[in-house]
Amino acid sequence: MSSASFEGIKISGMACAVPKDVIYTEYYKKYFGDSEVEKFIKTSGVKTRYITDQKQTASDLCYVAAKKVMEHNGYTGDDIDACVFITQMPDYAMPATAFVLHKRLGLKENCVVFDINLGCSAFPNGISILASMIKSGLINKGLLLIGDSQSYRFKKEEEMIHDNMLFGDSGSACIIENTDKNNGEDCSSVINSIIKSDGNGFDTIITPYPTLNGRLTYKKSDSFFSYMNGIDVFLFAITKVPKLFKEFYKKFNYSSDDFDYFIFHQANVMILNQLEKRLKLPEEKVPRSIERYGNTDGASIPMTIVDLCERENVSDKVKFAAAAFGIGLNWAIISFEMDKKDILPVIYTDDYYEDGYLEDILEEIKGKKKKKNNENDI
């Protein structure tokens, strides 16, 4: 089965950080002419977005908001039982980021810690993967992360290409939990989803390694290109987004009057339109943050619940349904309800990880290819 109800389950806390650095799309007339970004924008609807320097990552930003909602919630690292990050820019080919940020966030050592690669339907499948694991009884607590930074693929600025107009850098975090383990604590919270996958469009939306065959190698100092068939990706989420929703009223019992907010994965305006269209949502109904923070990939749907409490006076209690769609093929709708007051503001940020840099083991690892290649020539 693909769906299921997570009785007794919430999301007790969530938080979205993002750089400091502010870009305007107007900013790329200089590359593409004044007619093709204002058409950008109109078909797009970003206008402003955050990115990434060279030195800060997706990691960096999900550290600094999983901080921020630990410090919410009054939980240190002992309180925590697992950490899931949901990314397609880890820091390293490996280990997993994860054990990154599981050290810098000190948690402890009886904790599931792993990596997704996943992209633009990030969040209702890890909200399902934790909830799964907490039915289980493997935890009871764990902290979602789910970031990228697309804008740290591009060394130059004259490496830069259309598609770079559209996604913004952006990290969340999340904090779900069993409330039939927290006394005195009201456990009628309930998840539900419903999650589809397609394997057959896997190069509909795809990003080959910068080698002849696209496979074999990886490098750091490369730059990623990627493609997308924008006609199909349309296509895909304006005939598959609808039907699941008939699906997902059907299996659990919903209309669309039992929810005050529909988070749609920010693709671009022009699907947000159809999606609108085509499920009849009044307009206020479905909120928007592409304009402000661009396409933030797999984060785009916090980012959005966090930029509308922040700027919309909405009430202490939120019932959403949050439907993502994207690379892989894949698609999913989750449903919960928040705290207003567990949804924080934005957070924007420059920190970074030095010890990240691992400057030390460059070295070694230079002088050992280095050796290596003298003794080949002896």
Contents of the next structure:
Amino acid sequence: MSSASFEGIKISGMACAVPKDVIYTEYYKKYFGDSEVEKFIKTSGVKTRYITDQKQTASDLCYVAAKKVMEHNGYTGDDIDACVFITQMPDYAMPATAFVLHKRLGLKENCVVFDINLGCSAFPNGISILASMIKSGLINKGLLLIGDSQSYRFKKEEEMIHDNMLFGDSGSACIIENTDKNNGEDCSSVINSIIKSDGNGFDTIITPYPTLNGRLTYKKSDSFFSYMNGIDVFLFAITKVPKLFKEFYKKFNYSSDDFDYFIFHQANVMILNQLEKRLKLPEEKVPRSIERYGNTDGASIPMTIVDLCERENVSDKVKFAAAAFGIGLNWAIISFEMDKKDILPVIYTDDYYEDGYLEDILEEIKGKKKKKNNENDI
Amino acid sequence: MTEKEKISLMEEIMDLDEGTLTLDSVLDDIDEWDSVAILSYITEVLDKFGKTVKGSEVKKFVTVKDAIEIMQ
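Alt. form predicted together with its partner chain, vs. the form predicted on its own above:
Okay, now the whole complex, with that chain kicking things off.
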């Protein structure tokens, strides 16, 4: 069993941050030619995306989003009982980057802190995990941070591959909390989810070498390319996701009419078109952010929600069904309701964590290395 | 679906004029047999024949004959 119904728990705040630097897909025409790039735009849907510079990482984006959402909810570090960071691009090999965020956000000692290594399907997994922690009584309010900065693939401009045009960097922050104790308000709030996995596809999307876009390893590894079996990912998405919806509707007694919007992981428009068609969903109920922000990986569901609320006039209370699929392989679905006022506009930032560059520690490590080498000489 | 209809379907997938392809047409020699056509082929085989074709299988196709063999 990997499904659950979490009653009395709600997502009480959501924010997303992207880097300030925008890249137009058309820029790549000088590398790949007009027709190739136009075809890419048509099939992927990506027209622009935002890219971190040399010093900014996924955790920096999540930090800015988290600050904003905590401020919006009127929370300080003392109010947050858990800080969970889902990324494939941690700042360091160890410790978990969630501890860096714990420090930067000024969170308290009584706090559960860890990273999860998951990609595109991060959002439904993360919300379910935090909701479970709330239900168990371990925590009352949790911060779910999801971010990736895929632009590590920029090794040399002339070696750019198509994936460079697909992925955009972003960081999201959501606050999940128990509503039971909030003066009886919002007690009807319920989050439903189903999570599925298939390790047989572990090599369908894979980056064989570790620590790619860490704070100090950026552009420094020769072996940081990723592999994706596009055909199998496509087939996986268009077959598993509709089946998952069928199971979800049946299990929780839903129909497509129960939701205002269906939010899908923004893989590419070919997959989105297929899902829309196979699930018989009207286009206006399936918002897309891929055109403006690219495939933003695990953060693509919050990114699409934030983008939707910024562009469209949504109602004060919005019901979402969100499905994501990707690396693992993992696919999951979650439904929830949010107040429009708790969904904040997209933040554009070039903020980064200067102290994270650890100058003193690196000097010390270098000194030790030198000493060790000298000892070996003797 | 007859063999002729299957070849027509391949032409449709690749957006080619009718009569362009034969059973022996080599896929690698056809510019239109690109990633978009392959994904379109995957969905057609899934929808019309209820079968799933893996990426590794598609890579082994040499001719149109290989691609339509699964269409049953």
